[in-house]
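So this first bit is one chain, no partners, the form predicted alone, shown in structure tokens.
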Amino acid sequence: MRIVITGSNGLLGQKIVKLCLERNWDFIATSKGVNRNPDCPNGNYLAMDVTNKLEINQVFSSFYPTHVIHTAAITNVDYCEDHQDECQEVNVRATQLLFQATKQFEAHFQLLSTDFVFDGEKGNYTETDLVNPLSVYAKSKVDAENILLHDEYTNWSVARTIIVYGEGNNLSRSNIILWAIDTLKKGNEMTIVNDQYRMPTWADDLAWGCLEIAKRDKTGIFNLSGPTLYSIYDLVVEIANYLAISTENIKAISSSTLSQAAKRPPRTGFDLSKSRRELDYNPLELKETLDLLLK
């Protein structure tokens, strides 16, 4: 296996790099600009802008990949709402360029996607449920998925996930679990929505699932998330209880009271049966990951 990883400076990208190093798998990590992950050897890193066809072709031609795992994307939902052209360029056009390059090498292409492709009216979504995006970001991911779904080339997979969390190096954004831990420890007041339901995903589990898809040369769509559905409010309360910190500073609010640019699906969550069956995917519960995070 010879894997090209996009978005290697991001949390998931770093976890995939870590697993490739542990398994002694051949890979090239790529991100825009310099390598910001000190755990990734510079010999395994190449700068690559996923919207630049020339740079993509140079990386692929120098490495001859058998697999491509495309994690790079703009994932800030409200930012995408206000920067639609940039969202389209990075989330959709880049997928098209990378997929075209992958086909030239007859390699396997894997796209990371999101629970936000659904409208959140049903919950517990399977891989075959119909999508209905509510935001610019969500639509960009549906458009990216459709590039693969409507192509004659079938050597591809989509890994859909939900609220990825964990620790990484020099990350530009935090995640809700780390933010909650930090805010709770400081004793600051928190206002948390109680009408949005998600299955938060340990980044290490997600990376493992992505690499299992690649190793087993699986094709099609796979749900890869944490195992348990929480309201965002209950999630923060669960963390407070784990830390033995009072919940009196955690205030529940409705999403309707927030002035968010993008609309969110109220209830997502995944049926993980397919991934458990075909990948032996067995994600950790929140408490188990908190044990690891806070060691």
Ligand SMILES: NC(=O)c1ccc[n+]([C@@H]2O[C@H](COP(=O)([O-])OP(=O)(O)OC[C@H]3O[C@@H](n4cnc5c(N)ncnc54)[C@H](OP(=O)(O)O)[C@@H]3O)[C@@H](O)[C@H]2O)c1
Given for the second form:
Amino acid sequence: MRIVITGSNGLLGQKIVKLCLERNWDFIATSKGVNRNPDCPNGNYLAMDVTNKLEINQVFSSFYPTHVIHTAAITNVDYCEDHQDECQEVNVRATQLLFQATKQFEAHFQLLSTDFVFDGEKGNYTETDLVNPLSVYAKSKVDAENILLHDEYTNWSVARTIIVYGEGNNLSRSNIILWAIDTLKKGNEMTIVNDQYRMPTWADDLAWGCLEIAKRDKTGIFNLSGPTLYSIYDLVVEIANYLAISTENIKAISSSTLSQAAKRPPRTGFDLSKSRRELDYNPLELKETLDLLLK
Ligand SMILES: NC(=O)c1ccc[n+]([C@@H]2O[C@H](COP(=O)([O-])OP(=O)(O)OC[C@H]3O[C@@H](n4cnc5c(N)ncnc54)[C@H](OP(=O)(O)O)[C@@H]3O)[C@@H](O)[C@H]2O)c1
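Moving from the form predicted alone, what structure would you give for the form predicted together with this ligand?
Complete assembly follows, chain above in first position.
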């Protein structure tokens, strides 16, 4: 296998790079600008803006990929709400460009997507449930998925995931669990929504799942999340309990009191049966990941 990874400076991209190095797999890591991941050898890195067709063609024609794992995206949901054109360009048009290039090399294409494709009324979503995006970001991911779903070329997969967390190098954004650990340790007050339910995903598990999809040349949609559903409030309380820190500074609030630009689905969560069955995907529980994160 010869894998092109997009978004290699991001959290998931860094974890995929780490696993490829551990396995001695042939890969090229790409991201916009310089390599910000000191664990990724510069010999394995090429700058590639996923909105730049010329740069995509240069990378593909120098590397001849058999697999492409497309993690790059604008992932800040509220930012997307106020920057619709940029979101469309990076999350949708870039997917189109990369998919076209992948087809020319008859390679396998994998797109990272999100639980936000759903409206959050049902919860415990399977891969075949109907999408109904509530925000610009969510709609961009549905549009990107549809590029694949409506094409005659079927050698693709979509990996949908939920709140990805873990540690990385020089990340451009943090994640809820790192933020919660930091804030709890400082003893600061936190106001946390108690009416949004998610299955947080350990980035290393997600990376493992993505590579398994590629290795097995799986096609179609796969749910890859953590195993357990929490309200965001309960998630932070769990972390406080793990750290043996009092929960008195954690205040529960409802989403309606927040003035967030993008609307969020109230209850997502995935049915993981297909990924467990077809990929042997077996994600760690929150406590196990905290053991690893805080050891
Ligand atoms: N994080 C989550 O909670 C979550 C949940 C559901 C789905 N997902 C999906 O999972 C995937 C990976 O997420 P993540 O957590 O690894 O996100 P991330 O840490 O934000 O990484 C995304 C990476 O994409 C890069 N990027 C942005 N625009 C680019 C461009 N034009 N060309 C090349 N690279 C570009 C970013 O570069 P800079 O670092 O330079 O900004 C960043 O490194 C994304 O597709 C996301 O939509 C994530």
